[in-house]
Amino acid sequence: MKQLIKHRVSILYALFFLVWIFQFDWIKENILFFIDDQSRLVQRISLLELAVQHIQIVVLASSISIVIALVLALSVHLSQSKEYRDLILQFSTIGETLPTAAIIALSVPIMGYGNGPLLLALSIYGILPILRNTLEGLSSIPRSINEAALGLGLTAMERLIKIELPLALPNILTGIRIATIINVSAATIGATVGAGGFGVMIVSGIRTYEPLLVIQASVPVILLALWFDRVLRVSAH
């Protein structure tokens, strides 16, 4: 019964989402009784295409992320070498802690302007709590489970593929949930460096003071969070 209430949240937020990108010139209406507005917003491009960029922009970015972080967690437990695993862990931290925006900026002289910047800042920043989690996951199975493998003959890549990826799954998907909220909104920054997605009306909005341009990609940003964050949740349980 949770599951179904858990499924019919994440259906409702897609249907907000869904309305706000088609119906936003209804919903705009009822906004502007709010905002004092002279109805000088100006749309160049549609709420959908931005849409469709931003989603785009967030799947290529975890989608690195991911094949990194796992990569690097799975030779990390393959090795079982301490050392190596807190140097793994040392550079993914400081990756983390580069302000995205930095990223961004150093990254344009040798990438250009566009969704290339982006799309490197994003995917570094996502591969630590995946990295994390997949470490986590692979070390809080039991010795009990491991000692029982290897009475049964199976190798150490068979254990990995058979019984510990499986059994550590719950903890990736949580990694793979905690970077892909991070990239929704984060991707929004991208706009100032020429990238597509919600970003480009937010900061639009800004510059030309309109509060409903603003408003208009800011809520989409909030639902589709919201969206990947309860999915992948479900998904972990």
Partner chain sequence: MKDRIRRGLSLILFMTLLFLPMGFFKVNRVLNGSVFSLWKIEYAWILVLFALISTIRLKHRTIAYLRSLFLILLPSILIYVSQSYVIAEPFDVKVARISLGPSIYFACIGAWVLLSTEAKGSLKIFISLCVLITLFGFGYFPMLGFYKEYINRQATFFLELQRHMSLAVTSLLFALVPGIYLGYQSTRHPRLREWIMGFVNGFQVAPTLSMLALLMIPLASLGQSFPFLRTWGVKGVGFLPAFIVLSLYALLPITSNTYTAFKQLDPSVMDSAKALGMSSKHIFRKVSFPLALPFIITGIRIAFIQNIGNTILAGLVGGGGMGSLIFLGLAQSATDLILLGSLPVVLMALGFEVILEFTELRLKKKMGVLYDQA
Given for the second form:
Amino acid sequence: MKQLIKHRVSILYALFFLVWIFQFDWIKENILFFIDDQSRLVQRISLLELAVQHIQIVVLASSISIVIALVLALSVHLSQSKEYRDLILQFSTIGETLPTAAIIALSVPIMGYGNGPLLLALSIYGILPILRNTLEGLSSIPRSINEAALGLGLTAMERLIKIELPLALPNILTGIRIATIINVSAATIGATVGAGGFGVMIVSGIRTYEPLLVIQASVPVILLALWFDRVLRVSAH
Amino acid sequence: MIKLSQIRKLYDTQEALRNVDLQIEDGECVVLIGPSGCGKSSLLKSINRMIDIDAGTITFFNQDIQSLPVEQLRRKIGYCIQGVGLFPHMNVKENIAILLRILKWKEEDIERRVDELLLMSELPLTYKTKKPHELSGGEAQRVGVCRALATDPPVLLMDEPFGALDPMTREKIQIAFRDIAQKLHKTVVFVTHDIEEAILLGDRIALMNEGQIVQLSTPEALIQDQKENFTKNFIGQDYPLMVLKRFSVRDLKLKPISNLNVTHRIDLDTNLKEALALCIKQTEAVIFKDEQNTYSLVYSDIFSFIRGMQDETAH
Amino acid sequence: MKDRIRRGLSLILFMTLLFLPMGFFKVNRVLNGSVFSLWKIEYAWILVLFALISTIRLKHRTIAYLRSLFLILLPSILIYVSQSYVIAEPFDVKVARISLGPSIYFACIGAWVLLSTEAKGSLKIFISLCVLITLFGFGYFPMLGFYKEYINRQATFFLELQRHMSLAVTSLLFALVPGIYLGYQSTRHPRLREWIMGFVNGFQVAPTLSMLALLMIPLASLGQSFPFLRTWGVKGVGFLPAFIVLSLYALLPITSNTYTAFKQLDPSVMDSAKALGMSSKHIFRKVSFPLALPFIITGIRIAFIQNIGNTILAGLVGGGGMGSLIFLGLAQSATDLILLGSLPVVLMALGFEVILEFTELRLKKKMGVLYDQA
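Since the one above is the form predicted on its own, can you give the form predicted in complex with the partner chain too?
Below, the chain from earlier opens the complete complex, with every other chain and molecule after it.
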């Protein structure tokens, strides 16, 4: 019960999200009645399917980013080399500088249309926040703790797993949170190259000048982002 | 002259200063000393209105400090803190000259004044173009003092300025500062928690505890005249020995003697604590000379001198 | 050690020339072409040999100089050489084209990575790019699909490029003053900070596309109701919705970084400035603002790079910019058009990032701020 209360805001977001997905028609009539509904197109895909696709993409992209970022972060941390650290950070910064839309477009000739380019672009973009925060977390551990661990006779691996990573966990989760929230919003761009997710409906709404479609798909995206933000923030404690 | 009457300062419900009275004469150096939280920094900062007091008046050369625009007041008061606070984006010259520029001094005058100040603090003129991060702790603090003295303010407020320096640098800079302040006839209010520093620099020591001045005396007077137990505990049992550092052999006014073999290389400027240590090592008299004369020193010389100082202040 | 990794990386990248396709020969714009690799081009393997050798660490000055020259020119040489591939069957020179294969891209990246290990590496990379772009502009790569696309649309290309930059820059400038003002105010009024940060953060959560789309409608209706506004460009599509959205998005990095910029000011420096009797105006002008400036520039840099990327989406709502080329290319499945649209954006993003970071670093050194972070 206490858990429920602690997570009350995220549960609220989740509830809103689910209500929106499943009961949009009701919402359309009772809350959004003031917007002209001129949708001539019959929706080929339901909001639910789009929701599932979108969440799948976000989770997959974030997972890839997490794996790559953590591997890189650990290799930098274990090497203890400032040069190597600077190099990896430099490369990752490039990943964040490259515009997501450009990466998606550039990957199409290689990967074809669909979810591939989107996943690639999102994964690349997500590496830097996670990497940077993980490294910060690991390096902000007071030296005395590390020394004490060494003194106790722990090996480097044991130290890493039992002490350093748990202590750096809040930072790692912050990085994951940042990457995931960005992914949720950015994933909408993928619709321009045939990826799934809410972006499909948004782009559709743009092309047919249908504000209702845009709202229909944008609200769940925002709710989803807020939900991830909430959940990952609370679990960082 | 600075007069503080019935100063009261509250932080939330905590009384940091309780009806404090203090009068600081022109040209004297008053040291505020006490344990952490006794209110010494707050008292200091109330003088240049870095802290606003809740009750009481402070007059600065017979003017209530509230009656002046605060910037004008502060331009007449030099302020040095432990962190120095040099502007990292300006070089030494610009740091020292910042107020002079605001006051629209001519460039040649600024240049001259900066050189003057640097020479006085025994810093090479080549330091003018250095940036703060290139300076050592002691050098930075000296520049801080120069900056505080740039407009030749009559009063200097010092808030534990030498606390972060290593002991050797600290001693050097303390002596240098005392000489400059005396030469320029500055009124100084100095906050420290180091009793030895207080003895070295202060004409009078104000011992504070829990927001009040427990005792206000000259360093010598404190040897005998300890009003409270607190005073005894704070200054410690070997206080008399510490006071010896304040004086030098010159103060003993020894009479020259005919040439004997010099036994030690001390001089008239050696402080009395060192001299006493030497007397302990040496079973017979310490014979030393300066340029003109030869002198003989025994421990009884030192004792009678200190006795004399105490008697003086007792009257 | 850093160098060894980079040299190793370059080695691998050069080796891809040996077995990955170097290009695709397409008889026309749409059909997929025949793949060719390095071996199909006479004497090209000599180039690869030199490239591989160049990854070895050198000491001799003249040879190192020659090596730099070689690396600077390598991308251009590779692309030029790839044009010599011809197929057996007859083809129309005007229509047939070559698309660059992965190995050329990898080799170019390899050359640049290797250049970064040298002294003044960034300058050399920049020169290499300049050589490439200059040769391209003068038509030395006529068989390249990318070039053909460019030539066919030269006017449009430059028009959209100009539109793209003007959108990105003006929206940044528009957000600059409010952003700095808000960021500064948040340091002085903590409760205000919550509101400002919440407001500004809110935009980051909403997808750019949604914002663009949702602005279209009110702007369109405004333009319809008040025709005089329409002449000013207030319509659903075009410059304005993108401009507004981009400005709002630029607010967050600028505001947030300005806040940090002023928050990180050293309290002892501020104290001593106050104690010297400097008025608050003086303190702001001579102390706070100069010391905060490098970090404010950080925010501007982030906002600008973000804008360059986001402007691509303006292409979807008729705002022009390189995005229109990209989306056109995506719709037509024309790789070279996609390249024509995206590569300039990528280059601009990377280029400005380097320039602005360099400026930041110089400013930080000048303000003596860099050294505090030991």
